[in-house]
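The chain below stands alone and is given as structure tokens, in the form predicted on its own.
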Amino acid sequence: MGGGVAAHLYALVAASRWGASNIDVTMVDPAEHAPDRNLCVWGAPIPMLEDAVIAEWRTLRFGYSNATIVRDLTHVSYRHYSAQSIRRVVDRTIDVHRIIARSDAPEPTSDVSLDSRPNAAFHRPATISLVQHFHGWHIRTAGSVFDPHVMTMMDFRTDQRNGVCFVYVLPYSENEALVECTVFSAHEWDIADYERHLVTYIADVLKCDSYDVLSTETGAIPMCDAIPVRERGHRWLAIGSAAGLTKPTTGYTVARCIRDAEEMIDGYRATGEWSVPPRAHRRFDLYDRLLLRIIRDEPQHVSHILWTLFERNPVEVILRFLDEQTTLREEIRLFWSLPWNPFLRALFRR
């Protein structure tokens, strides 16, 4: 129920576990095609998504004030997909029965129904509600501007007065890239506000004054601490963002969906029952809530906190931490490297 990215990822995991010819997948969605959007994942290669990769990088850049740092990835890479590139892989792999309709309840003959529609029931309602919102340009420059081997993950060398703001750059060649303005704040901006930041960044940081905008991307991702109810009925489970699988402080979802699907299917194969996999350790929930409080109440500190995190720590440990795959000892070392006062204040603030 819902034919977006999450549905296609769960279908691919099922095909990888059972074989595409041994599963029967129906997707019910009001639209024939979901909007295309860019998706990024770090980590080891994902074999079932290999043909969906648009670009891949092993070097990341970060910017703050008048400085930049560049970090190489040794054991992992940063990969770029799109909603449509993933769907094309599914269509080549699985014979999906697509129904264009709205549905409020699963088909009674289904073995399991996975639902990516927004949830209205929560184990814990949101106490913090922010938005990660963004607007980007896919540009082509007149001359060589980009290093196609280095993607810019966070560049805070932009105006911070109206929320935590950074630019990231996905270079496809020396003269073509996606340049995106991303903001953490309570409310989305007008398009003109993002575009002012983009114009300034391209001119002042990229030192580029001649380029064409090939396409644009605009979106918003909730940043909240709600925990939704995933069990919507017998063999009827929420998936994707509706299941709370979007990381509140980063917006990354794809890798979490894949792990969730693997655990869900492995659990079924072991027990014969469809059930929700356990959440990550509750300490990761605490980390997210602390950072969300800082973004809400002391946004002026956030860029320095994130810059310090990447400046003082191995980048692959940070990426595993953001993916909730680190040990407590590693997390203590990470937090030890950061300015404590904002976190201490957030710990006692609601």
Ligand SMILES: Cc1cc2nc3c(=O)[nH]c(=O)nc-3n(C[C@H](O)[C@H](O)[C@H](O)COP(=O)(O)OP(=O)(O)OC[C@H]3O[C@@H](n4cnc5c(N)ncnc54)[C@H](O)[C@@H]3O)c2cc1C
Contents of the next structure:
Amino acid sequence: MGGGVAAHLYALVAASRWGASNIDVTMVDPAEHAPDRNLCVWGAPIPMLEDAVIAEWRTLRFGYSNATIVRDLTHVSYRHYSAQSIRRVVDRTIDVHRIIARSDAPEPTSDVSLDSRPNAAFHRPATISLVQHFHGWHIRTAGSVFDPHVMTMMDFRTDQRNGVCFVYVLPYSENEALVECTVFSAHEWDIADYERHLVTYIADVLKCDSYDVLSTETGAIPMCDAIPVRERGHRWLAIGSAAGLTKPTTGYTVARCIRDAEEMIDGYRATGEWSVPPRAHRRFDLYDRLLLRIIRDEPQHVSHILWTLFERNPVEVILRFLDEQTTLREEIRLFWSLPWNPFLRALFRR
Ligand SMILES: Cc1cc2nc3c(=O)[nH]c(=O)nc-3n(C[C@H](O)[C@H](O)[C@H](O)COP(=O)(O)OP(=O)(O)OC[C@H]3O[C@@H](n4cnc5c(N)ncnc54)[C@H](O)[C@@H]3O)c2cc1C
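Hand over the structure of the form predicted in complex with the ligand; the form predicted on its own is what we had up.
Zooming out: every chain and molecule, the one shown earlier first.
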């Protein structure tokens, strides 16, 4: 029910467990082709998505004020896929039966229905609702501007007056890159506002005055602390963003869907029951809520907090923390390195 990114990932995980010829997948979606989107994931290689990789980096850059830091990844990499590149792998591997229609209820003959339609029922409704919104340009420059080995994860050297704002750069070669203006705030911006930030960043930080915009990407991802109900009926489970698998403070979803699919299918193979894998420990909810409150109430501190996080801690521990895979001991070390006051104030706010 829904044939977007999550549906394709769960189908690939099922194929990797049972073999593509042993599964029978039907996707019901009113859109023949879901919108393409750039999808990035960090971590160990994902064999089932090897042919979907568009680019890969092992060095990350961060920028703030008049400084930058560059960090090498040793055990993991940062990889770029897209909704289309993942769908192409599915179409080559699995004989998916696609029905172009809205879906309102599971097919009665299905063994299990995985539902990525937006959710209406919540175990906990949102207490905070912000949005991560972005607009990016895929540009080709006249001269060499980029180091194709170094992706820029967050560069805060951009105007912070209308929300927490950073630029994200995925370089494909010395003269081609996706340069994206990303904002955490209450509302999306007009396109002209992102464009103004991009023009200034490309001129002042990248020192580039001659380039063509080859394509654009605009998107918005909810940043909220709601916990959706995933069990929609017997053998009928929510997946993807509708299942709350989008990390509220980062928007990253793909890796969480893959882990969820693996646990769900392995659980079924072990017990014969389709059930929802347990959520990460509740303390990760609290961390997300604290940061969301700081973004909402004290956005002026956020760029410094994130810069300090990356400046003072090993990057691979931070990436595991964002993936909710760290130990409490590692989290205490991370928080110890940060300016405390905004977190203490956020603890007592609602
Ligand atoms: C521009 C953009 C960039 C992103 N980049 C990243 C990234 O780099 N890394 C990352 O991890 N995450 C990223 N995300 C977040 C997340 O990975 C994506 O939103 C992803 O598409 C979520 O997959 P999904 O299947 O849950 O939702 P979708 O891909 O949106 O799929 C939901 C599907 O449900 C269908 N549908 C809706 N109503 C019905 C109905 N009644 N019947 C049947 N079908 C229905 C829709 O047509 C749609 O195809 C990004 C999101 C956006 C918007």
